[in-house]
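Coming up is one lone chain in structure tokens, specifically the form predicted alone.
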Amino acid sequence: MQDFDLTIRNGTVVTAADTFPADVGVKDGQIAALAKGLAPGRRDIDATGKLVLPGGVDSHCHIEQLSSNGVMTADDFYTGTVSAAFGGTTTIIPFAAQHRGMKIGDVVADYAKRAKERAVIDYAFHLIVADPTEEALTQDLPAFIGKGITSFKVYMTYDRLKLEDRQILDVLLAAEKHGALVMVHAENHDMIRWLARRLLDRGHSEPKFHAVSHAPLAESEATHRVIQLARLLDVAVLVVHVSGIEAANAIRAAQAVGARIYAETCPQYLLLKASDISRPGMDGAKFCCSPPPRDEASQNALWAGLADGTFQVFSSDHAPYRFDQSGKLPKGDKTTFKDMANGVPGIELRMPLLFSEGVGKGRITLNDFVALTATNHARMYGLAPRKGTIAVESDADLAVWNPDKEVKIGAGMLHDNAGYTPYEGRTIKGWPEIVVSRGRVVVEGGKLQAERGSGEFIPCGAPGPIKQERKPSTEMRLFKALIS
């Protein structure tokens, strides 16, 4: 008879593929036996009732990172691995962010020594090019992927961190000689500077014409011209937080062609809309992001994107500035729509919104939650099966899941460092009781359990398609070879 550390009895244990009743028996921080009936663990919780679910792999979050107009994110390690505990998730992906001039090196040695003191949970990194030099393509970043960084963000606007076409096309071919995955974040940088200049000039400074500036077009043709890089490459690129309706349906059509194209998009784009954004005085603030919330038609086309495919995994992007002046309002009342900075917080409630908007409403399965908050994370960025799923000899990272908690948001019972929410006052159904990271119990009735520092550096590895991808053909392969 095995001897378990822990064991999750009489739960509803949910995969991203199965459903069904079993206890969970762990061992040394693993997964040690999924059945029915196992032997009592050292600690024993009853799920009566419950799901245990897979501890959620966030993806897309900015944690004690420097913003490209120099302002620090209110959350540090701590805060912010603390706030995903508590909403489910056990193990985060923020950004290591290069800015230009910056050592490759000197980032991803700070960034790591910051988490290593602080977070609670586990974590990797991405890393952020902002100065593509022969050295950071020959050198840096194939180091950097043997050492488990294996995925990379770029970016198509914003005055200090944009990259010309041609620079993302050598971001593209070095990723794809040496084993990683390039996320871009698409928007037209000219048309949102051109129309930003005018709205000024005529005195139209507001938060609402922020939305006005990131045009839906100028999101669309970003996506549209990406889509054609790497077709150009036929390399993979994930699309990040698509917002607009015309964005997914560029994304859809790249697909049913066999692009390698992946997409995502978040919390803010389904429940929030540019009509928040108009809220009087700096209110409208708290909710402006880029690319920012849209309507709801493009709300609804998301939500189908989610059921059908086109989105494969679902983040927070949590960018949490404080409401004051060392945040969002550097010049208070007088802040400006391009003062501003841009994001909003989420990291907490990624995983209820989603449950409670998307499986509590039909819109997605149980299933699909799963993939969409764990799994299909863990295979993208080479973390399955260690993360993102329950099964034997996996880690043991779960959430034991009330379906039937009702529970009323506001800022006060969220433990980022924001100090505010977008989604004030709403009520949602479906919350995590306990949550498990490699088999310590770090959120129980209500209250942390997991130390400072405690959580582990857990490297990436090759990338995974979530869906079967074509071969490419002679002519590409040739051609490829030609060009590396």
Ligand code: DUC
The other form holds:
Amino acid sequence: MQDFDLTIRNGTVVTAADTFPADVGVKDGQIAALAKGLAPGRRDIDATGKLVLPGGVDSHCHIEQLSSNGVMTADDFYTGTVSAAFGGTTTIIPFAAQHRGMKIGDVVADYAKRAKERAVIDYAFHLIVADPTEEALTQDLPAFIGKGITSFKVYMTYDRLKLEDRQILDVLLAAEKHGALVMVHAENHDMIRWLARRLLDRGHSEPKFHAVSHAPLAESEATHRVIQLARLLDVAVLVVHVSGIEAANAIRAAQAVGARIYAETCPQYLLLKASDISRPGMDGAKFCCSPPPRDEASQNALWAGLADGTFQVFSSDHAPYRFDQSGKLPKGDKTTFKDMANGVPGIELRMPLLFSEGVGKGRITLNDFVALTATNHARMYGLAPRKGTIAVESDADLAVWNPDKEVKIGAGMLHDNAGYTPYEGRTIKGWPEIVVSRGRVVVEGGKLQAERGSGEFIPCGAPGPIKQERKPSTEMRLFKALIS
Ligand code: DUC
Ligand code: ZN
Ligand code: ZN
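Can you switch from the form predicted alone and show the form predicted in complex with the ligand instead?
Below is the entire complex, every chain and molecule, led by the chain shown above.
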């Protein structure tokens, strides 16, 4: 008989592919057995009536990160990972952010030190590439891919982050050559800048004009454009935080012709609307992120895209800024929509919101939920099969989920440091009651049981395809040989 450190018995185990009754036996931080009637562990958890899910992987969150305007997020690696854990997430992938002129080696070393000291769950890193010099492309990026940072985010907007199309092509080619995935923030910079200037010149400065300046066409144009850039080179690209129906349709159409386009969306685009940003006074700033939430037609298109596989990953894009002068309102009541820090908090509610609104309302299946919140992230970023699933030899990262528990959302019950939630007052059904990270119970009975600094850096491997990819044509191979 095997002896286990922990046995979770009588639950219903759910993976991206299966739902079945089984006990989960955990030994040395890994899943050691999956079967009915396992021997008792040193610690036994009765999961009768509960679902046993893979701990979530949140592959898009901003933690202890300086924005391009020099504003620090409200969450450091401690509060950010504690909040993630309470919401059922056991691995995060935030961004080591290069700003122009910074050496990538310095950026990563600083970020790794911060994470090591404070994280309570496991983490990997993406790199934001704002300065793709020859040295960065040929030396730094390949070196960090070798050290387990295999995904780079590039921006098509923001004054201090934006890359030109030819620079994006450089990064796409280098990423494919050395085995990395490029994530793209797709919004047309000049459209946004031009609209914002006109609005401000005419005295339209309230938060609601943020959504007017970040027009849906700014997103769909840039999405079309980056799709064509990726197709030119026949490389994979991930369009992150998709908000609008036109962008979603462009992605689906590109996938239908075999382009290697992946896509992500987030809770704010399913559950918030541009009309939330129109709330009186400065309150609308609590809903301002880029791209902004849209309308009901876009919400419906995104739900359809989650169900039909257009979107592979569902992330929080947690970007926590306090509703005061340190974050959202640097100039108090005089803050214009251009001065506000962009972003909304959501790392803790990402999984409960999708469970309640998606699985609970019949929009997606339970297995889709697991794929969208955990398994596909692990595959996409080269963390599978260690993370994102329930299988023998995978890390014992688990969420014991009560599908019937009703929770009324309020900022006071959350563990991040933003101090507000855009989902205040909503009631949702389904909540993770016990969360296990590498075999350690980290959350139980509403209490944290993990030590600061107990999370580990998990190097990412080569990004893996989520679905079968076709082979490049002979013409494409010859073309790539010419330009590489
Ligand atoms: N937009 C971003 O590009 N990043 C963080 C948050 C946001 O709203
Ligand atoms: Zn972005
Ligand atoms: Zn982001």
